[in-house]
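In the form predicted alone, a lone chain appears below as structure tokens.
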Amino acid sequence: MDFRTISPQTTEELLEAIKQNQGKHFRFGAGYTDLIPELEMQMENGLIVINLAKLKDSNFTSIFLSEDGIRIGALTTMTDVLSNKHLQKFPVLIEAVESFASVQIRSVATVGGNLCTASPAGDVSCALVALGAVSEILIANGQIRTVPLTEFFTGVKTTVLKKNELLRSVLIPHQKSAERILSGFIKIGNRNSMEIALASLAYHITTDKNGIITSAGTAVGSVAETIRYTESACEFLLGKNMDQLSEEDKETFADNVLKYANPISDIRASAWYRHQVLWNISKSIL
């Protein structure tokens, strides 16, 4: 491979690159767990590689509380997570993370990788879209801009990132109290990891005391364009007695759920097939 790396140390180096590179054709590289290979497929002339494994700032680097909520560094590896107390009460992100690669490619794999791939694809992106996470975006001037994680996913391998920006960290905001939590992802394809999902379900679904549904986040993933939240199904949810569904109410629920699939026929599976399933898993969660 063929290309000049720029390995800042800061912050403020980082914005200095970016800066000076403006008119250059960049990329950013972290854990390279996709870069490498897509170099590897075809080679970009000129191309210069921001490697950011190097930064020191907890900002990119850390898990920690805030006032607002818990904020994952971009940096953050996928072992991180798996190892984090603060991130345990959300099993939708942790089973998202266990459905993800390998062991060894988890241990330097990052959430921003994941997140700015942008594939329709991506476990852990599911995760937190139904969590309903918010991506903090660092410009080249300093400031912070935040976006909604429904809104960050333009398209295939898309984003809203601009040239002169980067994803600094994701924030989950405070969840309400909850008596009961049913919270999970689901993953359909031909083995339970390393293998892209043909369809994908994550969940996180509150209860008070009296068993009414106080608050739900449903994303699905492998069935459109982009990592879909599916606002109306949540919608549905809401204000009803979990332990009181009825079967229609489930299947309510769940045809909803596919009003935002829209999947293709590819050599793994037919449009159908991600249709079928996609219902399927959506009801049995009820």
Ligand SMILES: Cc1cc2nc3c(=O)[nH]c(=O)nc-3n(C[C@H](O)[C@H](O)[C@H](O)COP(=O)(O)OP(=O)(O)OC[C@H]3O[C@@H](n4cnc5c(N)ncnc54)[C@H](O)[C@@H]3O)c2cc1C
Contents of the next structure:
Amino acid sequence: MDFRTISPQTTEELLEAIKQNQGKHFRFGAGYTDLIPELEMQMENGLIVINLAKLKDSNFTSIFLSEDGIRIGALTTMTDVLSNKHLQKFPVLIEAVESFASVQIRSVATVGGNLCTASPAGDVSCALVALGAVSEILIANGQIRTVPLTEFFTGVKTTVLKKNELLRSVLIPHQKSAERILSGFIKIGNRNSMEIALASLAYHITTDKNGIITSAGTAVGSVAETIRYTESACEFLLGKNMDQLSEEDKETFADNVLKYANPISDIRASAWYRHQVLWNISKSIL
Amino acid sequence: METAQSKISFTINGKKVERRVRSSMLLIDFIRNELKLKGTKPGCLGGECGACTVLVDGVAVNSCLYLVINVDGKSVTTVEGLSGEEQSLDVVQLSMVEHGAVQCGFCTPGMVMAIKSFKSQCDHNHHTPDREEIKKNLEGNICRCTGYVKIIDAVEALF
Ligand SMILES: Cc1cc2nc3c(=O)[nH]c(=O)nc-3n(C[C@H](O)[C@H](O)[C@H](O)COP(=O)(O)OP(=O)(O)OC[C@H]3O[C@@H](n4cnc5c(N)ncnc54)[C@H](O)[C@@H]3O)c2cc1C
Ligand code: FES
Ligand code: FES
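Starting from the form predicted alone shown above, please give the structure in the form predicted in complex with the ligand.
To see the whole picture, the full complex is given below, headed by that same chain.
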């Protein structure tokens, strides 16, 4: 593995580095837990890595409450997420991080890296999609554009990011105050630890004091080319009474989740298994 | 400007080090090949086994997935930093020995560093972990010999 690096410390230096290298082959490095294994497998000629690890810009490195929601900087680590007090009200996110790799990896792997790697098995990405989060992209001219995460992934390992852009942060918009929250992350794997999901389901559903479902966000991982927001399943739940869902309702919900699954058979599981297990876990959450 | 070489300055096991390094060099290679500290083990070289675990500012990381340029300004501890000629074994090492938690020993340095980081974090929070939490915190360390029970016993005895 051999590449040159640039380590910007300020946003100005970062933007300058991006502009200067438009004609060259460069990639960003954050926690390196995806980038190093990828480059060790296949080195890319003439690669320049723009090393984000030294960047001192709190928009990238911290998690904070703002008027429009909770903003998570792209460079915050999984460990930062786990210990942040504002994020505890999103069990879907916390459980996704808890299911993630090992302590060693969680201490360095970043939220932005998980999103930008665009793996269909990205656990934290799946939780953020279920939460209706929005990506905030910094353009080399200093401007920010926003793209909902539901539109962020364009295929396996591809995103809407252009060559002169990088992910700065994600915003979880404020949600209606809820009486009850049903929120969690189910990851199906072959073992308990250090597992890449065979299928996963992220859900965050809220009700009012009468049990009426006021918001629903569910997303699936590892069962299609990208993580997918299961919109029709969410719409199906809206307005229903959480405590009075019939067996048929639960099955209709699971059928709707499956509409977004197009799993493949590979060495870890068959398409048939992924289908079945996704249907079962979908039904089981209600 | 992009550089193929970078100047770094950091402390390792309490000693200050200043070097010019290849910018893409891994921390594990710097520790083993440049500093000749062979206690940090190369296992999978992919973040799966934890044999290469070291502490960066007190936190356990896989040195096989870490660029050496990113320890600039930080403090690194390897297993060699836990004990020495004047210093007897660290409590974590002593507990591993007492509980017979070492067989071939290949995973041991990484295991000890991961436990060290976990213990300081628990101490910091005045927290006594149960066996499940101990297991969860050793997810990133593979041992092919012991079957883990004695390692978990050794950690439990630290609290
Ligand atoms: C042993 C092991 C276990 C793992 N287990 C899991 C798991 O359980 N669940 C899971 O989801 N993942 C897992 N991963 C994958 C990986 O740890 C995560 O995807 C992690 O979040 C990547 O973050 P990073 O900071 O290390 O990214 P990096 O490796 O630094 O970067 C990843 C990619 O994103 C790009 N990038 C990074 N930051 C930005 C940015 N701000 N803007 C634009 N592009 C950017 C990089 O150029 C690169 O292409 C595992 C990896 C390993 C090695
Ligand atoms: S050698 Fe680093 S985790 Fe296996
Ligand atoms: S003692 Fe041999 S691998 Fe753990």
